[in-house]
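Let's start with one chain on its own, the form predicted on its own, as structure tokens.
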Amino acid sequence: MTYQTVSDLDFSLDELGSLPQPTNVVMTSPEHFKIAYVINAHMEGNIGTVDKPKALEDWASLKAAYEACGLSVDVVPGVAGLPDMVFCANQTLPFLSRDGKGKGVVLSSMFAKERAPEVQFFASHFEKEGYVVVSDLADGSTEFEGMGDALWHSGKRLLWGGFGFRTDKSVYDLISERLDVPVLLLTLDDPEFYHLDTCMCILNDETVLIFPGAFKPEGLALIRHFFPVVLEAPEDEARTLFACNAHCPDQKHVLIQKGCEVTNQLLRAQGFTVVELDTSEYLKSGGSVFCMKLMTW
């Protein structure tokens, strides 16, 4: 059930069953954050230039954000040696059960050697909170990068998978059979945007923020497809403010990265409330808002 055309399509949205929007978000505590190796392109030239006390105060304010939304935030201690842990979507994929009963995640297999050992602490915190750990991918026979790459459709049991960078297109498979949830797969290409999470932000059901420039033909045909309302960042404000790596966590306030000017006009006459915030020392890290939380259920 993967699909990477309009035309392999054989199923709508309404045949798709239904998925609560979650509610809880998890964080990952940034004292151990730092720049000390390059595995980005947005990491060259950055090594050892985080402000720490900002770092700090940035990710306060981030959490602030959430509770101030009426979210609970839950938080992953940081660990010393890992300090890209803070980019807290990539290291699990979380998952309900079809009957929503059941919480599982599917354990990451990170591409780069420096952050493999993150996915253990998730590992450990999920099973304490009692959720299904599927550990398949965790072999290190593939790469999967959990959220950063894999985005649930709002409100449906549909996933969007980008792959080219850090995850392998295969695992798309695996992850569609054991979820039995159908995959639309979008090929990333531009090394600047090397996770879809930097180039896709899934609003609510019917609009989506994207940079068009990331895609290919077909992956912006899928798009659109399911999204009656897409809106495009521009260049600049995608590539060097992380504009669609901002998060809607209620279907009404989008917390992004400051400055995003044009982007914030689109997504206010769309009736959203934009909430401007600064994550200036993680954008040298190749990450913003999105790659800073894991919604969970």
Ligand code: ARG
Given for the second form:
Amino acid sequence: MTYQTVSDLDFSLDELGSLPQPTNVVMTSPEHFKIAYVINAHMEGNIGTVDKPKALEDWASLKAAYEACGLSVDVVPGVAGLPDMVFCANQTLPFLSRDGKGKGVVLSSMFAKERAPEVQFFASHFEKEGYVVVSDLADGSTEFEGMGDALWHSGKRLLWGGFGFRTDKSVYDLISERLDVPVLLLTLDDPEFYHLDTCMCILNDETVLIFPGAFKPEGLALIRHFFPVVLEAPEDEARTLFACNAHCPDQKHVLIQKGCEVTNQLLRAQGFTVVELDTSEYLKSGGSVFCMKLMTW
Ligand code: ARG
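Condition change, the form predicted on its own to the form predicted together with ligand ARG:
Whole complex next, starting from this chain.
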């Protein structure tokens, strides 16, 4: 089932199955990253502007930050000619079967034709690792950009599904059925917040960080219904520093683009440890921490 308003809801969180926290990090090596085309508002004017040594350094610091949190990082090699492949949140949506034993991924159907060839490399990576690979959406007839738009609720078999720019709303019916989970639908309303992970960061089962201006009132009401603590990033930090593209991999540390001063204060007040990182070369392409990794079980 999918739900778009609070009045549609016919379940409560306690009735849903639990979902263990994912503990493996996947990243894609950045040697082929550059800005070669414009497929989102942030890339405008940035073709050819990436400082490559700096981009490699930023990526290595992010990988080291995950390792410092005690997580192991699997690296899928980047591929020449696929400059956005480094944003490895987008090509798949990992999932776990209800009994917790079967690991799988839903393959994306990329909105941008430039990015479509990236998906096959993740399909073969996950096949090799023994995952069930669901390719129903990958035939190009619809649009779905994986964990850019589909985010697991912390600890529950419940999915948040953003749509409007890079993902088609209708895909969530199939995802809900295949994965046997309810999906909460959120309309995205501002082209600078074109993926759900640019404006919503689920920190733990109580706390979420959002930029409210990216949502419609019914979506905000759903978010407030499920999270007792809703932290709101200020507009400048959300828009220019991708504050909401942060990531909390372990319920404690929040990895975030450096300089989000107000957001960091909100996070610290909730007891999180802020880990500031420089992802500025990737911000030019419309991505930061959350986009550059995929969490799997
Ligand atoms: N340049 C990439 C694109 O437009 C950036 C992707 C960022 N990923 C994300 N999950 N927000 O597709």
